[in-house]
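Below, in C-alpha cells: the form predicted on its own, a single chain.
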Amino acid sequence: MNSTIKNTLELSVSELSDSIKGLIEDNFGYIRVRGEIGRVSTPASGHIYFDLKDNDAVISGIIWKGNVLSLDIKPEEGLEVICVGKVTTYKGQSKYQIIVDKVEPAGVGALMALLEKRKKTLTSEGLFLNDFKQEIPFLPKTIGVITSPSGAVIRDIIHRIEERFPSRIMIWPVRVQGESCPEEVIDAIEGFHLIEQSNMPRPDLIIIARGGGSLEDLWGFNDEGVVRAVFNSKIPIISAIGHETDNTLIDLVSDLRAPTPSAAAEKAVPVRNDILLKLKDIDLRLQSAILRNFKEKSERNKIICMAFPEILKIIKYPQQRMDNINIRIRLSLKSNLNHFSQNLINISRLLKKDRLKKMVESKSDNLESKFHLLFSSFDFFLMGLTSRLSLSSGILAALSHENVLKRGFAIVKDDSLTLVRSSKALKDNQNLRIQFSEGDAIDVSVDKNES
C-alpha cells in the first residue's frame, strides 16, 4: 500500500483545483436548481452575489453584469426561485457555485407570498392611505404617459384623449416588463419633475400603462423603489396596469387606478362636446334666469309706483309751506330794517356837534372836580401817615436801650458777648464785660465765692 501511495502522480493546489473545476463542469451541463434566495450582495462592479438555500444546503451564486439587465426577475431575499445556470469552482476559496443566466420564480405561489409581503409593509408605513393622494385635474393641458412606445396600449390611450378632448402628450418610452423596467419607470416619473429645465411644460397628469400579462410580466410594477416613487410624486398620477382583474402595488399607491389604459385616458379629460353642451345649457339657464329677474324686478317696480301718489301732489304741499315762509321772511327782514333805520337816524340826531361839545364840557367839569377831590384826598391820607410815623419814633426811642443806659444802668455780657441776666449764670474766674451810657466798657474778673 506504501508503494502505491508513493507511486501516485502528485499534484500541485492548483493543478487539483484545475482538475476539480474541470470534472465538475464536464459531468454538469447546464442545470435547473431550485430553492430560496438568501443573502443578497449588489456591489459597484454591477455583478448580482446571492446565496440559494433549501433545509439543508447553500451554494452560492453569481450573476454576471452582462446578464442582469436581461433577467426577468431580479433576486430578492426570501423568493422560492429557480436558476439555470451552470455549476463551476473557485478555485480561490475552494467553494463550487452556479453562474446563473436566468431566474425565474418556482411558481405563482412564491411571488404571491413576496407580494403580499412587500404590501403588508408598505401598509404600515402609511403609503397606500387616502389621506397622501392627490386630486386629478378637471382639465389638464398636459399630459405625461410611460409605457411601452410600441403596442396598443399607447395609441388607444392617445386615440382616447384626442376623441374627448385634445390635449398635449408626453410620452417617455419605458420597458414594462424584465429586469430595467422598475429603473426605467422611476427615471420617467423624476425625470418629468425635472422637465421643466429643458423649457418644456411640466405635465399636469401623468399615466403609467401596460397591457394585460402574467404576475411574472407585472411583477416590475410590484418594485418597492416604483411604488415609493409614485408615493413621492408631486404630480398626479392614474395607473392602469393590465387588465381589469390584475392587481399591482402601483394601482394601491397611485392617486387614481384605472382598469385599462383606455379607461386612464378617459378619466384624465372629459369629454369636449359634453362640456359644449353642459356650458350651453348653463347660458340658456342664466340668460332665462336673469330674464325672470328682469320681469320680476319689472313688475314690482310698476306696484310700487301705483301705491305712490303723482310727484306733484307729493311735492304741492311743502312747496306752499315754502311760499308762506319766503312771503314771512321777506315782510320780516322790511320790518327790521325800517326799525334799524329809525334808530340810525336818531342816533344821528344826538350826534350833532353842539350837542357832542357841551357833553364834552360837562364831563371835563366833571372829571377836573373829581381830580381836586382825590387830591384833598391824598394830602389828608399822607398827613395821617406822617403824624403816626412821629408817634411810633418817639416810643421806639423812649424804650431804647441807650435812653435806659442813661438813667444809670449798664449792660453785661459774658466772654462771647451774652448778656449776664442773673448771678446764677456766673462761673468761678470767669471774665465779665461791662457797658455804660457814655459807650465805656470795662472788662473784669468775678470770683463766684466772694460775690
Second form
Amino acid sequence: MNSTIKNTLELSVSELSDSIKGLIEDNFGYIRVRGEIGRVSTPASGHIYFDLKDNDAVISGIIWKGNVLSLDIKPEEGLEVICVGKVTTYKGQSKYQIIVDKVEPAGVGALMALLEKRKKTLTSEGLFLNDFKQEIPFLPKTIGVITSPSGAVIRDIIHRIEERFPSRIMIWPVRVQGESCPEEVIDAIEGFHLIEQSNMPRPDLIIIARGGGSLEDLWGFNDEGVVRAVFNSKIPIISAIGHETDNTLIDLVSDLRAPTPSAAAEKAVPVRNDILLKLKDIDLRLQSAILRNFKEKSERNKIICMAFPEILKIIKYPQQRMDNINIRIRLSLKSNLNHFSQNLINISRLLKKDRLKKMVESKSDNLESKFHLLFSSFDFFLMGLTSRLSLSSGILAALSHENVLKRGFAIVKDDSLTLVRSSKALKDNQNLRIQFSEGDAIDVSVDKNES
Amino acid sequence: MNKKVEITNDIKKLSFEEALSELEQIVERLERGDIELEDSISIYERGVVLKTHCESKLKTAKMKVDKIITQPDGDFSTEPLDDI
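So that was the form predicted on its own. Now I'd like the form predicted together with the partner chain, please.
In what comes next, the whole complex appears, and the chain from above leads the way.
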C-alpha cells in the first residue's frame, strides 16, 4: 500500500484541481437541477451569485453577466426553480458550482406560491389599500407611458389617445419581460418624477402597460421593487398588464387598473368630441338660463305692474258698497221726502183750511153787518131756544148716567168698550173696565171660579 | 357675442376639469333662477370666461409623441417617435 502510494505520480494542486474539474465536467455535462433559491447576491460586476438548495444540500450557482439579460425571471430567494447549466469547479476555493444559463420556475405552482406569499406580505403592509389610491386627472396635459417602444401595445395606446383626445405622450421604453424588466420599470417611474430637471414636462399621469403573456412573462410586474415604486409614485398610475384575467401585483398597487392597454388609454383621456358637445350644451344652457332669468325678472316686473289695475279691482267692492249706499241714500231720501211731502200735503191741506178760515174771517167782516141784523133777529129766537134748552138740559142732566154714577153706580165695559149688562157671557180672565163717578176708569180681570 | 373674452389670470390657473365643474355649477345656479339679477349677470360673465377657457383648452389639444432617451450619464432627452 505504502509503496503504491510512493510510486504514484506527484501532482501539483493545480494539476489535481484541473483533473477534478475535467472529471466533473465530463461526467455531468449539461444538466438540469431543481432546488429552491437561497441567498442571492448581485455585485457591481453584473454577475449573479446564488445558492440553490434543498433540505439537505446546497450548491453554489453563478449566472454570468452575459446570460443575465436573457433570463426569463430574476432569481429570487425562496423561488423553486430548475436551473439549466454546467457543473464545474472553482479551483481557487476548492469549490464545485453550477454555471447557470437558464433559470425556469419549477412549474407554475412555484411562481404562484411565491406570488401568493409576496401578495400576503405586501397586503399586510397596506400597499394595496384603496386609501392610498390617487385620483386619475380628468384631462392630463402630458401622459407618460412605460412600455415596450415597439409592438402593438404602444400603438394601441397612441391611437386610442389620438382618436379620443390628442395629447402629449412621452414614452419611456422598457423591457417588459425578463430579468431586467423590474429595474427598468422602476427607473422609468422614478425618471418621470425627475424629468423636469431636464426641462421636459413632468407627466401628470403614467400608464404602465404590457400585452398578454404567461405568468413567467409577466413576472417582472410582480416584483416587489416595482410594486413599491408604483406605491411611492406621486404621479397617478394606470396599469394594464396582460389580459383581464392576469393578476399581477402592479395591478393591485396601481391607482387604477385597466384590463387592456387600450382600456388604459380610454381611462386616461376623455373623448374630446364628447366634451366639446357637453361644453356646447353647457353654453346653450348658460345662454338660455340667463335669458330666462331676465325674462322671469321682467315678467315678474310685468306682473307687479299688472297688479296695479288689480288695486282698482280691490277697491271695486267697497266702491260698489258705496254706490249701493248712495243709491239707498237717494232712495231713503226720496222716501223721506215723500213722507215729508205727504205731511206737507196734509199740512197744506190744513193750511188751506186756515186760509179758508182766514178767507172766511175776512169775509166775515163783510158778513158781520148782515150777520148782525140776522143776529138781532135771531136773538129773540135764540132766547126762546135757550129757555127751551135749559129746560131740556135739566131734564137731560136728571137722566144723565153721570148723575146715576154720583149715586154710587159704576159702568162696566168690556175690551171693545161695550156695556156689560150680564155676567153670563163673561169669560175667565177677561178684562173689564169699570168707570166710576169720580177718578179714572180702572181695569179688572174676571175671575169666574170664585163666584 | 363677437366681443373677445379676456381670460382672467385666476381662471387661467384652473385646470380644465376645475373650470368645467365651476361652469356647470354656474349653469345650475342660473337655471335654478333663485339669484339676484345683478349676481346673475356677474356669474354669467364668469361662466362665459370659463367656457372660453375650456374651449381654448380643447382647441389646443394636439398629438405629440416623444420617446425618452436615457443618456449614459443618466440624463434624459427625447426624440419624436414617428415610426409608429
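We call the rigid core whatever largest set of C-alpha positions still superposes within 1.5 Å between the two forms. All figures in this text were calculated on a predicted structure; none of them were measured in a lab. Numbering follows the first chain given and starts at 1.
request  = State yes or no: after fitting on the rigid core, is the Cα displacement of Ala152 between these two forms at least 2 Å?
outcome  = No; Ala152 is a residue whose C-alpha shifts by less than 2 Å between these two forms when the cores are overlaid.
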